[in-house]
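Encoded as structure tokens, the following chain is the form predicted on its own, with no partner shown.
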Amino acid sequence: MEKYALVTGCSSGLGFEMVNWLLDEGYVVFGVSRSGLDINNGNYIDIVCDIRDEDEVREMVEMVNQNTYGLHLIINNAGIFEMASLKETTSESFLDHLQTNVQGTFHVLRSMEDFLIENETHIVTISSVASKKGFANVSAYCASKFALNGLIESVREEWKRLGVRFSTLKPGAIDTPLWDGVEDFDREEMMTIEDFMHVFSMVVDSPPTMQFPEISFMHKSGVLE
């Protein structure tokens, strides 16, 4: 039985390690991104898509329903990040991120109700340890996370009657394109792509019957400040 993946923010960085893993799963992807991403497999479904745009994400759901009737796994990784001092945050990237982190992945989820399997779908949302404590000079971005959490609990509890998983990844500073233009931060101090999916893969091939609400982890370091 084909088993059918969904993953947002795949055109680079982790979203694109965790595309290739699923696709070396045998999971068919679709994956969705703004500037597409080009990959020779058979199993694998591109979709051009601004989730932050109600419009484009209908355009989403039809390409979706024209080849598969549910989805196991869905993974909300699309995101943003910047770093600003308060002062120097526009209101223009603080909403940026809102939308972005927040209101994109509202959109995914709603749209996704109706392909979600009853005792099968897994949730798995890739937030940070930025959710849990600020930190000085994003917050646009923590806010986003700790927004984008209380969006997860509360959808967690309004499809617990369906037997749907919710798995909420945490990690500490991964060291991705996400931080080449940011200095003043020691790079051997994050975790590697490597180590990122080391707990991801761990998540995803879990037993059917457990979820991880809250998996926080980090470099040895500990947090990067």
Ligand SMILES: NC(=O)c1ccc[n+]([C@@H]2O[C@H](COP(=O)([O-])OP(=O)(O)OC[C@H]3O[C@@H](n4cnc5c(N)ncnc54)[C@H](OP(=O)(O)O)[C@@H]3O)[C@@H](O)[C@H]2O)c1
Second form
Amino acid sequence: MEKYALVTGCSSGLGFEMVNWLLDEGYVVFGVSRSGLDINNGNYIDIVCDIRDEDEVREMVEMVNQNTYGLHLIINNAGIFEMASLKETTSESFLDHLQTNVQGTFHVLRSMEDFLIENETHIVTISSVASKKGFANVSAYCASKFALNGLIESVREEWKRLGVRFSTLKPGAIDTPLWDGVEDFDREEMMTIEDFMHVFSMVVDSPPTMQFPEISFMHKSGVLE
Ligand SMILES: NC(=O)c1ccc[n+]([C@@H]2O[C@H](COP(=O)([O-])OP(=O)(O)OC[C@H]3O[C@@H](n4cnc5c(N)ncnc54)[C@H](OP(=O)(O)O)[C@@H]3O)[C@@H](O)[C@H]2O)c1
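Would you generate the structure of this protein in the form predicted together with this ligand, following the form predicted on its own above?
Expanding to the full complex; the earlier chain stays at the top.
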């Protein structure tokens, strides 16, 4: 039987790697991003969608609906990150973090209820260590990731009756394009994408009776501060 996965934020960094790994594992994958991803694989379905926009998320659902009745895996990964002091953080940037990292995930989750497979679907969210602890100069990002956890924990309780699994990954810094243009951080002290994939693949391959409400991991030197 075919297994179906949806990955938001597929066009770069972790999302790109997760899509490729899932294709290698034999999943049919829906990849969601604003810029789109061109992968030459018959099992890959690209969906251009800004998850902040409810109408675009409705169109995304239409495309999923044309291809499957249910999703075995839903990966909430799309996110933005900007570094700025509180004073330099604009109201627009603060709102964009909330609209992308929290409300966007809310739009996606709300639209996914019809695709849940009882006792089967696994919802994996890529949160951050910055959802557990505040860091200087990332107030918008921290606020959005703390809120993301609240959203996920509430929906987990709501969908408990369906036997849906929820796992939330809270990694430290990983060397991806997210850090491009951010200075003063040593990329040698970040995890590699392979490090991240080690944990991600373990979570996805875990027995169907298990979930990981919170799994934190980081480079051996600790978190970047
Ligand atoms: N890298 C790290 O150090 C790190 C650490 C902890 C957690 N994380 C989390 O991991 C996730 C992925 O990060 P990454 O490092 O892979 O970053 P990245 O390379 O910047 O990728 C972010 C992805 O999110 C997509 N995206 C952003 N806004 C979107 C929107 N409105 N609608 C749809 N897609 C959108 C981007 O695609 P488009 O621009 O094409 O839309 C891109 O594919 C994020 O949630 C991030 O917070 C990262």
